[in-house]
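One chain comes next, on its own, written as structure tokens: the form predicted on its own.
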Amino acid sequence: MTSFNPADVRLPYSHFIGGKAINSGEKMDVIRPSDGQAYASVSIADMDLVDHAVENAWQAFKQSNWATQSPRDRAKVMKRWADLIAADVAVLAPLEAMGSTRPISAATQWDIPFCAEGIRFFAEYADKCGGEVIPTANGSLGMTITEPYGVIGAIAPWNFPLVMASWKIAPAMAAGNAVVLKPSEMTPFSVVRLAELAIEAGIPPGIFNVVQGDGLVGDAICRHPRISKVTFTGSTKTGALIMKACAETGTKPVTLELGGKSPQLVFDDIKNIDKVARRIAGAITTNAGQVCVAGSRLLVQKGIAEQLVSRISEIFSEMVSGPTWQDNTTLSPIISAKEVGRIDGVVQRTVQQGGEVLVGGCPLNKDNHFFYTPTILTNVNMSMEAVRDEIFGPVLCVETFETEDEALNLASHPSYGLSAGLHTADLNRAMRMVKALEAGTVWVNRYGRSWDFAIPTGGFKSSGIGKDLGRYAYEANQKTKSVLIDFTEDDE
């Protein structure tokens, strides 16, 4: 059994900076979704104490020997790292489910062996990326060298807050940089126990920092002129005030994993209806839809969706609410209550607009606001605010097609192209669809991400720039520089 009682969960302070954990700067309350209940206070940073962060990390990649140092050497001590996270479950697990939508299930299972896994990937490629050698005329040898930005920023969203960090973090550090993250302000405590175990494994103070914050506190981060490069996961709108916040400043490169609104194809030649009915169930519902790749478009093929629908349904309804701290919890909160008024405001609207509840849509309980009813809406179309924004809650969109061609214009979205999942038994139709899909990462006959950290992610229009995990995403952390040496005797 892994349930807990919150109230046995010991907080840690509210910053991390330069190896130590301090409280400064106002307080604002942190509310846990599963009862909304105010749990603690946290302390924001203010704008000294963000630039005191930002020249403690500039003066500890500058004076410690983190990016100087063998990459082997750097690799040991992230490893040292990882292994420290993954011994921690029994402290990190109900630190990050007791604030979060996180399932202490999940966070026991996934979260944070998620999270150490993938330091220790970003870990092993210290010593395995760098320059070449460039072909150039005879007499001269041209090479590229691969050089630490300096101080990264990083800004964390609330759905996953220990995963998220470690995506931006992990290889960051491996390539050498300082970090200050600024998590979620909602979900502000795991990521500082983190840096506690980062001091534990022996890497340099300053080199890992913590700052809590709003988006004032972020814009800051990412206007400083010490920080070189911001690295950003949270919605599109947000992610374009970022670029702004950047080209305002220098110009600092960004990698923005943003909105989706990702649609699931399902075509009549499946082998098994109640496989794909519990995998595309689960896509919609996995933290509760508070997931950017969350497949909340249906695209079914016309022979096969009532009963698909029908099973999707049944499914739903045996979907367990409850406390983040309970083990049996299947259906996670919503993150707030204001984030249940938005889901069902754009719900409402879509059923004014001609869109019909088939399932769900509703507050769970009238007891109990943060949570939300897994949701079907039928009748709808890409003109219907349900089908065209990303809503971040567990409604489930359902439109039918005939043929492939349709079913490939249905997927197509104005805007968003962050992931798409496609279902059927014949090899050469999906082959044919995963070069036709818009979207940055395509899924056939699964959904979701798997533990191989070498396939990247990230977006296409204005689902983002860059990619988080594979090497794309430890060479965003690294600037290139040109050399070219000449060789020859001198004619003198």
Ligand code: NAD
Given for the second form:
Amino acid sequence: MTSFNPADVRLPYSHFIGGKAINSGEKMDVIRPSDGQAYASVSIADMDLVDHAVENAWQAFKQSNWATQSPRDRAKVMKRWADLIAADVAVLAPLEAMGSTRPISAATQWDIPFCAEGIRFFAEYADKCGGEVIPTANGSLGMTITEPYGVIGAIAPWNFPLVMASWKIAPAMAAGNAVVLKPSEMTPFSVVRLAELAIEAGIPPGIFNVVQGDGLVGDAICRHPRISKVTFTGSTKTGALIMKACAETGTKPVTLELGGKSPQLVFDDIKNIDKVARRIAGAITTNAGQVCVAGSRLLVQKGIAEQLVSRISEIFSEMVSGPTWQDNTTLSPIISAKEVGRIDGVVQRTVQQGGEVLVGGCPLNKDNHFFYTPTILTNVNMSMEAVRDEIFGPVLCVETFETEDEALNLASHPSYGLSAGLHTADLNRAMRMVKALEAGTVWVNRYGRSWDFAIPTGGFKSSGIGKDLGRYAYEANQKTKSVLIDFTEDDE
Ligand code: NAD
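Same protein, different state: after the form predicted on its own, show the form predicted in complex with nicotinamide-adenine-dinucleotide (NAD).
Starting with the chain above, the whole complex follows.
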């Protein structure tokens, strides 16, 4: 898709409950990051509306045939939904791009088709993943039966509004649950379009509901007595609050996809320094670094450090910042002015602690909107804020090492363990490092996810609990019931 005029984008209503679009509740301005304009207002759900949404979901779960129909039929409807989403790219891509940090070219080529394909992927589990027969004594049959939870609360972040939401709702719905989704208050609208298309595809009203609001609304969803499980993507801090809310209101299971501070390790045996430089740069500048798995710490073997970093600086300087509705934009805006200030604060405090700015190190004052210059910090270590804390901006911290052990020491983060990248031509070394790195995902000679939805994603330590994607994500949306049947005549 080419550039578009944001004034031409039709905005859906705010909430979507029981198959109906609703505008009710106090209004809140929504600011678009590309030019800082309040382009719309969204209605914020009050507690009654949250209750209404969860009750609708519960009734749909109980009364529609969503959970009880043949799983193959459920899969067919989900696939029809995915097809409608893919075919709706001309509506969905501008809607997603306009109010978020996703440039239109990326939204068209990745976000929308990736969201659709993810739904297809999970639909296929519906009739392929169930219980098992357990070996038991002769005269008895032991087995497990899988069942949907009922209503699942899904809470999503703003950085990839549609894709992050789809990773929550698709496995939940494919497994037969109803869902109440709360998107981020900063990117509320595109998921409502998904809900409209769900109805068009034949998903029963009430199986997929959207309510809008901030953390208070998210908290109310987590605490609602009819919610049986919560699946969340967002910051580690919010993840802890959600765990607490779920523990206090029924010991509800949680899936938490949280923050990270992921290392990219480069050894001096790499064959093509330019290719690796592009990969490293892409891992920290995609979506302007507002990616949970952003490769924000470059750990490079001393002999090639200067050459690699200099090439990365050149690649940074080629990036084109611009509004998300311009088709040649490669550097996304930062989500809000507040976030630009926060990112800059971390950089400046790190400089005061002795860190050095090699390139960037300041907001990119493009017509006063929300952009941050791709930045490289050197002379840094784990005691400094920029190395330790998740920045969620295009800031790369560079440290050097000589030995594998040093590299592993530097890679280890005191609390995060989301992902790691490894660049080496030595297979034995790669395997040693893969085993030793404390990360939920390790990419070797690549960085970032592929279209292999079967590969689960999720963090170690404070980066999360459970997995999105893969069979694990599907199974986490079902309860397991154990059954033991005796069929010995003596018991008659
Ligand atoms: P956030 O934690 O501020 O908000 C996420 C969502 O939680 C929003 O919808 C928000 O309204 C809601 N929320 C806030 N307080 C709540 C509460 N007390 N109870 C229930 N819901 C509440 O995160 P964000 O700023 O939207 O997203 C950025 C963060 O998300 C980063 O830390 C990033 O690393 C993380 N993230 C992780 C992954 C992953 O797969 N691990 C993917 C994307 C983003």
